[in-house]
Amino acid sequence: MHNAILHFFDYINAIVLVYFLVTNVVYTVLMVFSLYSVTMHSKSAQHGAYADLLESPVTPPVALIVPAHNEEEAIVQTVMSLLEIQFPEKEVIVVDDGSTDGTVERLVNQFHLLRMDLIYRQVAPCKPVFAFYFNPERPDLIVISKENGGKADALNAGINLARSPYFCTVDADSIIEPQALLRLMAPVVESSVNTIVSGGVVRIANGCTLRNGRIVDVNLPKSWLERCQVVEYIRTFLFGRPGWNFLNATFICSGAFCLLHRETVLEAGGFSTDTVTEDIDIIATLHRFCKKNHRKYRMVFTTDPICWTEAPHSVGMLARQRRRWQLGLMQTVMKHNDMIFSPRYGLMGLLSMPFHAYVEAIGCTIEAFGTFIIPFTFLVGAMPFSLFIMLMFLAFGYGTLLSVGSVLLEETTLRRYPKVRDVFYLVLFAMIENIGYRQMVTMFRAQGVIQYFTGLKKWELVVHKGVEGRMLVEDEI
């Protein structure tokens, strides 16, 4: 019996060891590719002719689509910031998704909108539209009021009304930097291949000061929880996604800020409502559609278009957000599981899909289990000291190296945190967020996997407090 238990622990330890080895090897490869990619892009961006794009007649128009549900506190500032974005021709479409608060009234009063009929063809499926609001003296803003159907449904309503060949998805609580849309469009214009997706970076605005819808002072938040999320976002957006982009195997672009080709999205059927992360699902859907129809296409991710968003302030809200993200990731990889290891999809099918399915989606359950089983098996004498040290390094030490490397890469290329004090805290939290915070987030993600296998499909609402300093300065409206 004793030997059987030891064999069982050996088996479990081997699974955990293989998981950490595979994960860290892939992360290391991605880190190398990302270092090269981010550095090269940072150098070329210094000479980027964004002014030419701003004045060029060939720059495609863009519709900025903002799904909004009960966003009365933030929606006016968000729309004002979008109207001020530097871009030659744009339309802002706010889709009020059945709000029960004063979201529409705030917009109507602020921008003197009138209810009127507009040409609307429902190409992508969505819930019924109630009304359109428009101001002829402000033709770049349209508000749609519709029955509640969720974010994907609201995006479909927006692209049905949009006239521009490209649209950009924007969360209602996000702030986009003035040149970000130009930077997002640059790889589209410069490529001879149809670029159907262009993704940018999402940063955490907690602690920053906003005025008239713009970040005017970048600071780190004060709480440890938010600082850990800042480091996590930097690592995610500067290491993982540039690496996959370098391999032409992009699988995730944040829906908070992503440019897409309207016609291709409509041909592919629009956004799907059968997952809770429509932004991940649409990327897989577009890969499938283009490969099936033998289309030449590109999906790109660049690191200098910046969108600022608010991160959860409490552990409870963070848990909701991460469970939802993990549930959506599970739904998406299982929905498109025929793409896993399929050579038809190139490196996307052979590398990116398997990694996201087995490591990013399901792997968190192994990591969560290992967090308890590794110390336990060592304490009961079922694991040699050398193996224990190796697993501890793989679980904690190597992750710390990656986090510190991410922060240093950020500070040597993009440098969004100008204060020396903030850089010091970023490095400090990059060293400590792998002890405690990462394990806590892994537990939340594992709960999301359990939710998937238990058949629970639930949109867990994350309530924001409002970014510090977000209050509008009235005399500057």
The other form holds:
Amino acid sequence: MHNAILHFFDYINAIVLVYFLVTNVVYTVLMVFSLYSVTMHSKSAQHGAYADLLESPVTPPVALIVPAHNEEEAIVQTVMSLLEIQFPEKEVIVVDDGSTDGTVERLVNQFHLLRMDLIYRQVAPCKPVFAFYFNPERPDLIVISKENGGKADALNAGINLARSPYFCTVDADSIIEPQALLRLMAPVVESSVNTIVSGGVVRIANGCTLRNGRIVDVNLPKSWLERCQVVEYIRTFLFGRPGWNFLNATFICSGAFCLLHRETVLEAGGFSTDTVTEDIDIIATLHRFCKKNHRKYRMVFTTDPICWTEAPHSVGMLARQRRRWQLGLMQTVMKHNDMIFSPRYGLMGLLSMPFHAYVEAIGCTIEAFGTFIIPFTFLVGAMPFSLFIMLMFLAFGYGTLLSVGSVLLEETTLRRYPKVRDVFYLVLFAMIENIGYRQMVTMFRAQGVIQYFTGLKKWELVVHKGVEGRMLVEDEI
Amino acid sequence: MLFIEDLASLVLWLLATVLSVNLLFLLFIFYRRLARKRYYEDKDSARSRYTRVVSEFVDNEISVDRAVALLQEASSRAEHDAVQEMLLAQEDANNAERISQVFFGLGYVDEWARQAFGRRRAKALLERSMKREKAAISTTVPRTLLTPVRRMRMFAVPRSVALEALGRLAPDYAQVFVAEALHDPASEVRRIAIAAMGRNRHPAAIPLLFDELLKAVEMNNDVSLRSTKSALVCYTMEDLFHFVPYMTHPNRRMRFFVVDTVREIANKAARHMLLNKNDFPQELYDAFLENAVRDEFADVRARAGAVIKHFRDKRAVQALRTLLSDENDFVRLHSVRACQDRYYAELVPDMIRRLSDTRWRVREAAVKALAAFGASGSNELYRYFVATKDQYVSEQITEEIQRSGLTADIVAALAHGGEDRDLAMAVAKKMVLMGKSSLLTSAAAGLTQPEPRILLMDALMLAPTEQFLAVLETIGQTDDGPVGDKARSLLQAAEQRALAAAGRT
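Same protein, different state: after the form predicted on its own, show the form predicted together with the partner chain.
To see the whole picture, the full complex is given below, headed by that same chain.
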């Protein structure tokens, strides 16, 4: 019996070890690719003629679609920032997804909108639309009021009304940098192949100063939780995604700020409501649709277009957010599981999908399990010291290398944190977030996986303090 | 056990390595910070040192040779960059040549050319550039063993940056470099060259750009069609003469892009002045009216209308009339859009016919075009709206009435009386019966004049919505005058109607 238990622990430890090895090897490879592509992009940006793009009549129009549900605190600031965005031709479509607060009233009062009965043709499926609000003197803004149906449903309503060939999804609590949309559009204009997705970087706005819908002073947030999230976002957006993009196997583009080709999305059936992360699902759906129909297409991820968003400020909210992301990831990989290891989908099917399914989606349970089982097996004498050290090193030590590396990449390319003190804290938190924070997030993710297997489908609401409330007003600057 | 101990020491070594690498990263981060700080300090000091020289040079107070002698002292990278940026910031069409000569004199052009083309080619190109030679027409990319390597971004990006600087020289000097760059294997470098050609608008670049466009049309170019078209669109009305030969290109998509580029150029010019046929080269004018309107490719005909509208003469009217009744809906759509100009008032009956077009986009465009004609156009539109039984046409007209703010005119017409009032009332009634009453309800709620308010209330009563009944209730409670009386009587009528309906069921 004793031997059987020891053997069981051996197997478990071997699985955890293999998981850590695979994860770290893949991350290292991605790090190399990212380092190359981000550095090259940063150098190319020296000759990025965004002013030409702004003046060119050839630049395609874009519809900025903002799904909003009970966002009365932030919606006016967000819309103002979107209307200020530098772009030759844009339409801002706010989709009020059955809000029970004063989201619509705020917009109507601020922009002097009038209720109208406009033509609406439902191509992508969505819940019934109640009303349209429009101001003939401000023709670049439309508000749609509809029955609550979730973010994907709201996006579908938005793309049904949009007239531009491209649309950009924007979260209602996000602030977009003035040149960000131009930078997102640049690879689309420059590509000789139809670019159906162009994703950008999302940054954490906590601690920054906002004035008239723009971030005017970039600072690190004060709390350790938010600082750890800043490091995590930098690592994700500068290492993970550019790496997969380099391999032309993008699987995730943040829905907070992502440009998509309207016609292709409509042909693929629009956003799906059967997952809680419609942004991940649409990417997989588009890959599938284009490959099946032998379309030549491209998805790009650019590291300099910046969208600022508010991160959860408490452990409880962070837990909700991460559980939802993990649940959505699980739903997406399971929905598209026929793509896994399918050569028909190229590197997407052979590398990206398996990695996201087995390492990112399910793997977190192994990591979470390992966090408990490894110290336990070592303490009961079922694991040699050397193996224990090896696993600890893989779990903690190597992670710091990736995190500090991403801060280095940020510092050498984007340099969004001008203060030396902030950079020092970034490096410090890059080292310490691997001890404690990462394990905590892994637990939340594992809960998300459990939720999936227990059949939970609900959207866990993350309540923010609100962009206006968290940032200094003009007088305080 | 020995193995385990070895492994443990290995892990410790690995840990030490990771920590060292982290420390190295940290040191590098702070080194970068310091280096950048120093760079910007040097740049700022160079700026303050050379501002006077640059402004004196730009004001023509000192010669090119003198400026070169004074700016030669700038030797570090930061100083180079500062001088380059200051000169480029002051560059305009009048001083571009002198500024370029300073760049030649300071050796910057030589340095950029070496980075972009290598030492050997740079020397020859430099000589040709100084002689202001025009570039060869062929833009075929030669293939060598090194082509795949040269295509890599690692090597292409520095060439692109250097070419970007070369492209900023005066057009006569830059042309040789940007034309030569079209032979580069990397698409990024060629894209920079194409963008520079567009910015410089050198006539010699037009055939090269059309060559690139043709390659893109034939799917043989890794530089996008949009990039090349953007460059061509930068040209002005004066350059249109060079576009004429391509109007009869055997490739129909090529003809389409030529016509579309001319359209963009003309539209750009029309933002600043009212164009007429004399602003276009005679050959181009003839090519549009004789060939483009009869082109076998519908897309060419469609885009031709948008250029022809700028001609503003009898032939243009005739050509647009023909296009308005073209067999292809895309052509009709663009022709209707092209007629959104008061000069073409005689085409209003033709546009009215398009209100019953088989394609909704044409109908929509016709509605917008007629609305753009002011009161005469919108009255025609209202009459058609009241008379038509076509649901889709009616919907499109109501959409335009709402979106373009014509509702305010309708409400204003209700106050005036006469024929306009009758027409406005008929429009309001039809909109209500179609269920498009939100905006009229808001108007009824917000109006202060009693007469149009009562009329609107009568119209809205034809199909009362909950929103309207709520408005009536508010008016009934707050207004003691005739409007309040009307509201109360209408509410009573609505209640009786509801009771009668309940009784029937």
